[in-house]
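Only one chain comes next, encoded as structure tokens, the form predicted alone.
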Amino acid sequence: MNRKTDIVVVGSGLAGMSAALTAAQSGKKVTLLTHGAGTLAISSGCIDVLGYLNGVRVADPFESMATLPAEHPYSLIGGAETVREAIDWLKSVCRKGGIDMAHAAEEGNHTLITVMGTLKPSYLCPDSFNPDCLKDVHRAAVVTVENMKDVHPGLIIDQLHRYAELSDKEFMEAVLPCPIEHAHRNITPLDIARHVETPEGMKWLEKSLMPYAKLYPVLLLPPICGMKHSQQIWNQLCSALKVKIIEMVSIPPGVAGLRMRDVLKKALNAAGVYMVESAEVVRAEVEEGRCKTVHTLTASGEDAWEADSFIIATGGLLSGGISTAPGKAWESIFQLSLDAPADTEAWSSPDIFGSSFFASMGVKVNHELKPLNGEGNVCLDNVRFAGRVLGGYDFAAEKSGNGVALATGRYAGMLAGKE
């Protein structure tokens, strides 16, 4: 089956969904092809814009952008002004979907608390993750649920006390009874968050937290304050218990990421985006430097998707957007060759936190996010790339993953929407 649309976006992570929604809001007919749940399903639901630069923690991510190299995605799309616009846009989308996102009290990054007891720099986070209230109190309870996997208050407290700004805080361990009967495995924050969406689950959480709320002005919880109505539930709990609740960043599954994904899916649906799930793009047809169609494989067979322009947000190596073999690497749909060292030992760094080809491999693009060949010329005139599939940056070392995904996805969608 062959279907025609204005714009085809490939990928359902933050970059792909942002690109599709932006293009649709410009009046274009958009199809979004997705193969899996996307990286939001395992993400923090926070926007890490820029946490570190050359191994040094940055105070102001936007001020630091001016020092990034020319090939960095932020530099290519116009720097701080473009990134700020994308963040304001996402805040508006989330607010309409029922989630309020918070900047740090002062210009710069939040210092979010994780369930591993570490502090994580992030520029934008849901209200429920905002740690600013902890600065004004001396005592807090660190809460988990009985049999909850990978959330151990004792470990969290020991780790938090390593940080100078928290070393004088008094933390108490709190373990809530598990509300899920006959659990045959360790539960996750996602299990509890879904349960709290029910009336009995909400009653359980409020009742279980009440004794600790009488003793401590701040409660640190795993992200368990609901899913589809998390903002409402968090507000209600803070009001009823007369405390401040801080949800901690958890390991996958990404509860807050799934909350954001649900908001974006609803916005995509309202904007008329045609979303095709479980559709793997297996090949593309290119004529005279322009993509004509991409072909997907689903349970019902192969389909061809024709469009005037395409946005590729398929992720990096782990997501399948990039493929490798000894001595070479390439983008998976169009087979675009990436500059890879012939010696595979040179792909990694002896320093586990050092820069490496593995960390920064990706497609080279111009200022319009169109791919470049070895001579530096555009090789696909109606194709743009966004998110982790881009080269020129190290998302893990920089703590810039969701920031680059959001900003480049939004930018690609805006440019495609104007054509």
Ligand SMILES: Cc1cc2nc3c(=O)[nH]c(=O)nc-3n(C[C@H](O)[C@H](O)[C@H](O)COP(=O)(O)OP(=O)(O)OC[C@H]3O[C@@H](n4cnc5c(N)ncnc54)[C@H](O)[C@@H]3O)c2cc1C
Second form
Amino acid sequence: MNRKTDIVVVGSGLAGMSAALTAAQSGKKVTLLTHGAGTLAISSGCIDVLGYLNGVRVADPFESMATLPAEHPYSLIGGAETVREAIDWLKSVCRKGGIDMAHAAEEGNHTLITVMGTLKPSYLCPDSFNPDCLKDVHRAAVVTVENMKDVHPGLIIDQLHRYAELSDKEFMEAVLPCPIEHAHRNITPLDIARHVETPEGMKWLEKSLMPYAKLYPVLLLPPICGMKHSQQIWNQLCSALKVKIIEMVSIPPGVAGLRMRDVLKKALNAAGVYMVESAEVVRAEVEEGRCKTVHTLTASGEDAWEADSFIIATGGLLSGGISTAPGKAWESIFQLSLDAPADTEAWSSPDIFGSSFFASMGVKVNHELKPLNGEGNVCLDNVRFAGRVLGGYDFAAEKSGNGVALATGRYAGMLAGKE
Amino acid sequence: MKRRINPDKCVACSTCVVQCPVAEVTSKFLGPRMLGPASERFRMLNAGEDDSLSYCANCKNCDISCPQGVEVSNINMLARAEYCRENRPSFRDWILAHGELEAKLVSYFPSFLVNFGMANPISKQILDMVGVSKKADLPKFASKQFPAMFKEYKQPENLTKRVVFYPGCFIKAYAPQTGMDLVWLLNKAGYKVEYPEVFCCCGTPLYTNGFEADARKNAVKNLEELAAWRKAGIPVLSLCPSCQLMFKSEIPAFFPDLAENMESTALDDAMEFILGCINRGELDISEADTSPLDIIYHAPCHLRAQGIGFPGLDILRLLPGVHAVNADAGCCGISGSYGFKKEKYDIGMAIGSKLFDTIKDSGIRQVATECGTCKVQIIHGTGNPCDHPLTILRRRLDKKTTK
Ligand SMILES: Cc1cc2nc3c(=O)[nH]c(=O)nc-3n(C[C@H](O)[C@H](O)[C@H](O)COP(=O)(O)OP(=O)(O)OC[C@H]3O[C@@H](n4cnc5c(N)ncnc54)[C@H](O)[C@@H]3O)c2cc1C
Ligand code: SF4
Ligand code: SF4
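Same protein, different form: I have the form predicted alone, so give me the form predicted in complex with the named molecule.
Once more the chain from above appears, this time first in line as the rest of the complex follows.
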């Protein structure tokens, strides 16, 4: 089959969904092709904008953005102003979908608490993750649920006490009885969050937290406060128990990312985006520097998807946007070559938290997010790239993953929407 | 012959775990990542089978969400087939798997008797005792099954183009009118329809219930017939997403030796075909009824897994007066015969509740979906009318059908 639309977006991570929603909101007909559900589904749903610059923690990501190199995606799309606009837009989309996103009380990043007991800078998080209230209290309970193998209050407390700003706080361990009977697998925060979404689950959580709420003004929880109604549930628990609840950032499944993904997916459907899953784009037809169609592989052959313009948000190595062989790296759909060091050893760094080619390889683009060839000229005039597939930044070392995905996705959607 | 899918593409990211509808509603299920690729490594060592294998509904949402292209559901189904070689499936599973055979038997009796026999409280109790939930609404046998209906139907003479129809067992026994709606549309578009009676159940209910040998026998018969029509250059159309998926991707995965010599084992999608007819001007929809009609469409998981979009929804959206929205609320919970099983009924209903709520909240009465058992589940869960998109298309085009 051959189908035609105004804009085709490839990839349903935060970048692809932001691009598709933005373009659809500007009145375009948008088809979103995706093979896999994207990283947001398993991540924490907190928007890291910029946590570190050259290994040093930044105080205010927007101030520091001005000092980023010219090829950084943020610099390319216009810096702080463009990124702030994207953040405000995401906040409004989330609010409509029932999730309130919170900035830190003071300018700059939050210091989020993780279930590993580490602190992590992030710019925007759901209300329920906002740790500001911990500053004003001396005591807090660290809560887990029986059988939840990935969340150990003892470990969390030991780790938290290593941070100067938390070393004098009094933390107490609390283990809630597991509300799920006959579990055949390890219980994750997502299992409990889904249970808490039900009326009896909500009752269970309120009742089990009650004794700790009487003793401690702040309760640190894994992300278990419901799914679709997490905001309401969290509000209701805080007011009924007269405490502040802080959800901690969890390893996958991160729960809050899934909450956000569900909101975005609903918004996409409402905006008329035609989302096709199990649709792996394997190649494109390009004529004179313009993409005519992208082709998905189906069990009975190929389907062609025609559009005026294309936004490629296929993620990095793990998501399939980038392919590699020893000494070589390329973008997977258009086979754009990425400048890989010939010596594959040089791709990684001995410091696992340091910057590396593995984490930063990606497509070179201009200020309109159009790809550039070796000479620095636009090589595909109606194609834009967004999100982790872009080069010029290291999301892991900088802590800028969702920030870049959101801002470049939105920007690509805006530009394509205006054409 | 043991067939294995290499589990090593799995990077243990857990995306499938968060998208599996069964894992979402019950912790009795180990979940896709652990039951699929992770357990597969143990199976290779003959380390025994996990107790919750039967909980996998083969709905394919794991495969749909996996960024690495791991065929999780097929790993699970191959494991089930292997397990059932040593451990015979229950009588209940036999009944649910062999619907086609039962349909053949009951076709000798008047359907009202059969349906009364099935639906009365005593039979329901007996079915419940063998493990078919008495809370479920089992689909009702049609008073006349598709083969008989088709035989009696007079297609217009002088149709020069030809297509073949593969009905699948659901349409054959329970929803023959849907098949006849397709025949009517194809005739109107200028195609004469052939229905070769050798075509039998695609094998999905057989394989997923553990009857591998029976599924294989059917695959042999069906592929032979399909190959003959292929050779003659005549498209073979199917209305059912699960049959389509079985032919195009499960047969090659379950019985690779059978698929080996065929370039493609896929049936053609009847909705894509009709859409093509409309686009080519063969099927004129300008005369269609234009009275306003709101429709809420449910995409069956087995259609989503095919990655071809929603041609049925596309057709509805071409119709003047029709406003069709996509429910986009995930799995309906039935997964063929899964939701009829006594120990799975509540799981199926819990899974479907999101869809039921979405339909109810939309305020729209008319539901549309391609899959026969999704339809049964939607009617059971909402009480709303639910029809195949092509049935709705026919209704809008055929002046003789009274709505
Ligand atoms: C476990 C984990 C947790 C993280 N947590 C955070 C966090 O808390 N905060 C933060 O800011 N950042 C976080 N990050 C980083 C951040 O998630 C990523 O940088 C960001 O999500 C990238 O988004 P994306 O849309 O560009 O790519 P992805 O989310 O990777 O999406 C790419 C999409 O494209 C699809 N795709 C790929 N190839 C094709 C193809 N050929 N055809 C069709 N579809 C295709 C993929 O399946 C996928 O749907 C985390 C990363 C990981 C791995
Ligand atoms: S099967 Fe796929 S989605 Fe599931 S854990 Fe493995 S890689 Fe991730
Ligand atoms: S096929 Fe469906 S039920 Fe089975 S593991 Fe995959 S998502 Fe879960």
